[in-house]
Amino acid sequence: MAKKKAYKQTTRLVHGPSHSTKWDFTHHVTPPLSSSTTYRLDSARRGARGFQEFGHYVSDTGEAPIYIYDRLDEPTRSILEGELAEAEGGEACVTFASGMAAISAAMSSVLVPGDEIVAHPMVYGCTHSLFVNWYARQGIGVTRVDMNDVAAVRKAITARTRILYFESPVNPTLELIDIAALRKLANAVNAGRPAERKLLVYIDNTFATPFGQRPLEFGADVVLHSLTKNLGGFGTELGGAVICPRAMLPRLLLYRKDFGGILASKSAWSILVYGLPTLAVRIKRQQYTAGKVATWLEKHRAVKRVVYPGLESFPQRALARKQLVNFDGDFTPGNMLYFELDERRVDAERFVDQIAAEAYSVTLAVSLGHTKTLIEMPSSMTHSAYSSGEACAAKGATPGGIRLSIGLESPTDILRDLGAAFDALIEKPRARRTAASRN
């Protein structure tokens, strides 16, 4: 059989591993689903060996691992982890029951009381809640600094700082963070630190996916994903992933074993069989539509501002062209939009309510990266952990801001539903005034 590495990454996502010591499924066109919470052991000695070897890196050239219990390791999840690590160009991957479980584990498995994080001001609402409500209780400090202001980041770093944390593109504002600039800063800081206290660069790559951005190539240490979103793709499974250096693998696996946030094998199978193979075609189709929707919104008289990396008006266009590229090097602006309405013409909440009540191709729902187009208001929904619209606005997301995750529908239908919502809210008051004047 031809070597897998000779083929394009898009093809490899479709076909998966041609061989894996984690399970022999070379005669299956579709990988079978393993579904066993516990595994038969030939002897007590074999069971003891399995526990001793748990957490060690297993390559696909040696002996298969000894499976003991699903919470430790199991074949389907392990194969998915290998595929995700390869897609990101990483050494190892550990999956979790949700994106937040992955984020929590990735940081909590490294941090100890007294450590500090320097994070971007705007992050996903639940990540913000983790910083504010939980890390403070654990004696872990979090300082918020604009990650594109490298001088300010450098000033915020202390001897106790262990992690630089950010999303890029940022949820929901789509601001980009220069990963290479932060890598350069981290290298300078680490020159005077022992290996066990190195400053680490963490990025949540959920919006872009490895198809549209591979942060490890720009110097990130750890890449995080919500598998629930674009990578899962169909809105049927929760999951999260941490792609990390091999040296971090044992501690992450130990953390997952003891805290128990495992990805179910059935969810891993769905993402492996449906999510990854369709990733490229979904993103390509969705960003085609996103470009049309963004251009249309930007021209609409009731829209004040549209943020989409594919627009000429995107303020970080050069950085977008550098970082947001697919496996073939093509610009990949993605499937996410953020826009603000002219409140003198249309109230944002009324607009979203109108979509919820009347639209067919656009659905009012949180989450993103779905086959269906989803609309929501971050300041009052996904980012409500910021406590108030004003607090959220201070980080770049206005109370009237709207996040749009483009799905697989016809762009014509999406534009029809958006246009109908605008027309209903802009024209009806005028009609009422005309009727009033007749009376």
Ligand SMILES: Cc1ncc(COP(=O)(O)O)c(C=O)c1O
Second form
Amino acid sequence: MAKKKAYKQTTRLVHGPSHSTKWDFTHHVTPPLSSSTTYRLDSARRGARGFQEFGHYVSDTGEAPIYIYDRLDEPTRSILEGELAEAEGGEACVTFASGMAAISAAMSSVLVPGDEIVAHPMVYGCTHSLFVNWYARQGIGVTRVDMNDVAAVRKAITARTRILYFESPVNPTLELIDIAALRKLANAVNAGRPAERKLLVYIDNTFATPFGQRPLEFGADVVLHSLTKNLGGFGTELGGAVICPRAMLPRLLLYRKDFGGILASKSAWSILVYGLPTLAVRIKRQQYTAGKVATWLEKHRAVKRVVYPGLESFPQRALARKQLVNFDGDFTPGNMLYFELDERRVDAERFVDQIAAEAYSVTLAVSLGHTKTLIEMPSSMTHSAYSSGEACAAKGATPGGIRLSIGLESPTDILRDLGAAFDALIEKPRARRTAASRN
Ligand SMILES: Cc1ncc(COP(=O)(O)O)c(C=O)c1O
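I would like to compare: after the form predicted alone, may I see the structure of the form predicted together with the ligand?
First the chain shown before, then all remaining chains and molecules of the complex.
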């Protein structure tokens, strides 16, 4: 190659070093952030080999892959994918620009018109919207059945059904789905099917994270994540991930290349360097606080119902103990809470508005798995795609329901802000007695 010094400074500034000994992946303590849209291919033959190999699983030969173009593959994202696959105990991982990009890719890369999905009635609002607004138009049938009613699921499965789809815990109701029971059902159905038409069990594990639940151990085929939430953890990056069997990898990579919803390497780097290393410590701290908040809310006279897997009153306690288990084998009820107020005492919307106006440690905002405690009303916000409060309520999220994602604040301060909002809105018993005694 010609000597760099023979070129003008402007050209040298454009090109920088033609080769560098300064790019060394193996000795970095913090993984480097690679951010190159395109890659030097060295020779036409090597470039052609890179294109040929793309999308095929190449076993680790110790040789770096031939990177071609960021939308195909990229080192920082690739390192994150390796870490996510390992955390879930899966064979492969493909990341995407958002949780919804991951969810839609995992389904659309498998389904053809005429295929069907059997899905739980309550799912994240945009996943519901994907089913009703898009799959209906694309000739993909979606039947909604309570996934804990295995007999009903069995009845809903036809020869065209390819995917059983659910979240567990369900957003926002925190209902759990018995993954092993659905695996057993899928095995029975698959006994008579060819490999390319197998029924697949998909779970969105966003609420629990791989730290709190590893669905592959219970028999799920595909695990989905919004990396925007607990895995990213700081509320700074959007992202999504599909953890899947190696056999699904080529189609998913092809899908991502052609539909283009890649995770930016800078986001991948943040999740890799900040999100994953702090996951366990964040969830442990947040669930400690969530337990305190849940217990406190359950005792409050203005609260009708609290749903938190760590409470004695949680209706699926045995399933929770079985499925929500962290890397050390400990029960991990998580950082998400759902509760309803006694509307005779406090109107839920007024309560949330009071928090928005006065609280410092609790923020009215959608999303979850943030360092900050977030409060929202699913039926009118994250799950408004259910089109009417009634439709949402029928699936377990009532119009007055409130979702809390617990952050890293002191539990005392969260309770102080929640308590202050109740105090501002509930007529004090003493004041009422005084008024009554005056009459
Ligand atoms: C359970 C669940 N899955 C998927 C998503 C979608 O993730 P994203 O916003 O990253 O597209 C969300 C978003 O709130 C979610 O709560």
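Between two forms, the rigid core is the largest collection of C-alphas that superpose within 1.5 Å. Residue numbers count along the first chain shown, from 1. Fair warning: this is a prediction, and the values are worked out from it, not measured in the lab.
Handout entry: C-alpha positional change at T11 between the two forms - rigid core reference, Å
Key = Shift of T11 at C-alpha, rigid core superposed: 45.2 Å.
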